[in-house]
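As structure tokens, one chain now follows by itself in the form predicted alone.
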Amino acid sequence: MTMLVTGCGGQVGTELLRRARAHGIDVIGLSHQELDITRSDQVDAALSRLPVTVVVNAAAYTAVDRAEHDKAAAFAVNRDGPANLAQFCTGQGIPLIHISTDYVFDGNKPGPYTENDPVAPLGVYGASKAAGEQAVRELAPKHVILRTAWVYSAHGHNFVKTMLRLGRERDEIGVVADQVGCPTAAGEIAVAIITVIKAMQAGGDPWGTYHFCAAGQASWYQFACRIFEIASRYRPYPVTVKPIPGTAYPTPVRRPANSVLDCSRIEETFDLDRRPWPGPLADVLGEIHNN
């Protein structure tokens, strides 16, 4: 099986070129340089000359702020660029894995959302992404949307190295409390979508829509605790963290108060123990002291 990785040079996206072939399976990733998914013409000349199997799209508007004034850019890469790939898929009768988010929720909800809960999205990010998934569902009958949430890793831009840099800079931050959420090392994304390819080789039939996070939940503020308690392994970090509430640090647009995912289906669907995101964040912060 080859899998072709779309926004290839993001957090997931990277993970997956690193994993993939450790677990058997062929990959090929291309960037937003190499192919700008919103241009279906793009789409069908790229992925046609290439031997694909299944496609995995981590490309994304990912800058939730910036997007209030940027609705079409979102709109295009979240929404008509899975329409691109949904259709060239179809046509060509493979499967596609498509990346999605927790943002397409109020954060009302007080307790974990299910994939069968109703989208209400805050903002255009998250709008834009719900939009994604709809197109996706549409055109593409061999579908998987995978939701997850509070991405970070050892590259990119992500709140884990924001904090370190912080830490460095300050000697005391304020870090949002009232919000909750399921922290997830992009890694342990990439091992459960290569988990859900791998049902596809065995011939399984897995379409729909899933939630896939780190095991566990905690707040922006018990997020930072831990990443400087755990990162003072390797050097001192003499900052103080201060909790505070969301109105307290003002937003283009209001992020969820609960962002935890009920993750019952895909653990139950393909076996798949999920780690409590401790751990994880344990394994990022010693690659980035290493690098």
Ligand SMILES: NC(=O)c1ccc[n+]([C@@H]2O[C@H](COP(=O)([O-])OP(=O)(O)OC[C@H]3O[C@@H](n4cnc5c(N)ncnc54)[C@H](OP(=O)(O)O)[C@@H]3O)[C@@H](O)[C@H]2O)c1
Second form
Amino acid sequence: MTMLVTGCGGQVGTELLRRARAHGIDVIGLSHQELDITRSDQVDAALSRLPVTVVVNAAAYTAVDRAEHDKAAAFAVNRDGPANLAQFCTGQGIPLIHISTDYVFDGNKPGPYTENDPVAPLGVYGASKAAGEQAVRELAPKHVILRTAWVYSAHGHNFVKTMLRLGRERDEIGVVADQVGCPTAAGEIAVAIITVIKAMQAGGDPWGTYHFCAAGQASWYQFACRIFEIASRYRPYPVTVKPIPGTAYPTPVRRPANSVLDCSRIEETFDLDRRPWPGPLADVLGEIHNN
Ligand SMILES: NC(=O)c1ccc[n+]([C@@H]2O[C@H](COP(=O)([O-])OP(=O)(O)OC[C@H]3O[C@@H](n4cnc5c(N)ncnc54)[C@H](OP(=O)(O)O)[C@@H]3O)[C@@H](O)[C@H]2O)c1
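Structure of the form predicted together with the named molecule (previous: the form predicted alone):
Expanding to the full complex; the earlier chain stays at the top.
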């Protein structure tokens, strides 16, 4: 198997490149600079000259608030880009693994979201990702859509790194306590994708939509408290974290109050173990502080 990763400079793309070979999968990464997935001519030219047997789309427009004023760009990357990749993959008879998001849901469900729940995005980003999913379903019979949430890693911009910066700059931080989700390290997503690819390699037929997050759930407030508890092993963070309601931290796009994803389908289909979220968080904080 040779896996082609688009958007390989992002959080998930970077972790895929780091981990694939150790799992016996050849990998080729193309960054945004090397391949713009919104350009179907570039997609066809770049991918057809490479020995690709599976494409993983880790490219996305992920600036949730900016997307409200940049709708065309968000839809170009998050809907038209996956559509271009899906068309290429179908033409070549190869599978497409596409990453999507909890933001396709409005967060009003009282319990964890399953793959069968109807989408109802709250903003442009979520709508563009839902449209990308639909394009992949329509254009690529051999697809796996992997929805995940609350992604962080040692590189890129994310909640963990923002908290660490604020923890160095401030004495007190207010963090939203009435929104819950599953904090998920990009490295765990990479391992889940590799597990899916190995199942394909073994002759499985796993096409469809799956939810994947680390096990357990937390509010942003609980996530922040755990970040500082673990990070304090490496250096002092004498910051007080206070719980605040989402209404006290207004954003251009309302965030889902409930982002918890039911991941039983991926666990059962691929015999996949999900680590409870604090373990991968400790790994990432170690990586950040030891570099
Ligand atoms: N981050 C989260 O909390 C979160 C939560 C749920 C789901 N997800 C999903 O998980 C996936 C990976 O997210 P991530 O956190 O790894 O995102 P990320 O760190 O923002 O990486 C996205 C990558 O896509 C690249 N990109 C943007 N436009 C492109 C284009 N037209 N062609 C090719 N590459 C392009 C970006 O390059 P530039 O930076 O150079 O533009 C960046 O390297 C996405 O599908 C995202 O929707 C993320």
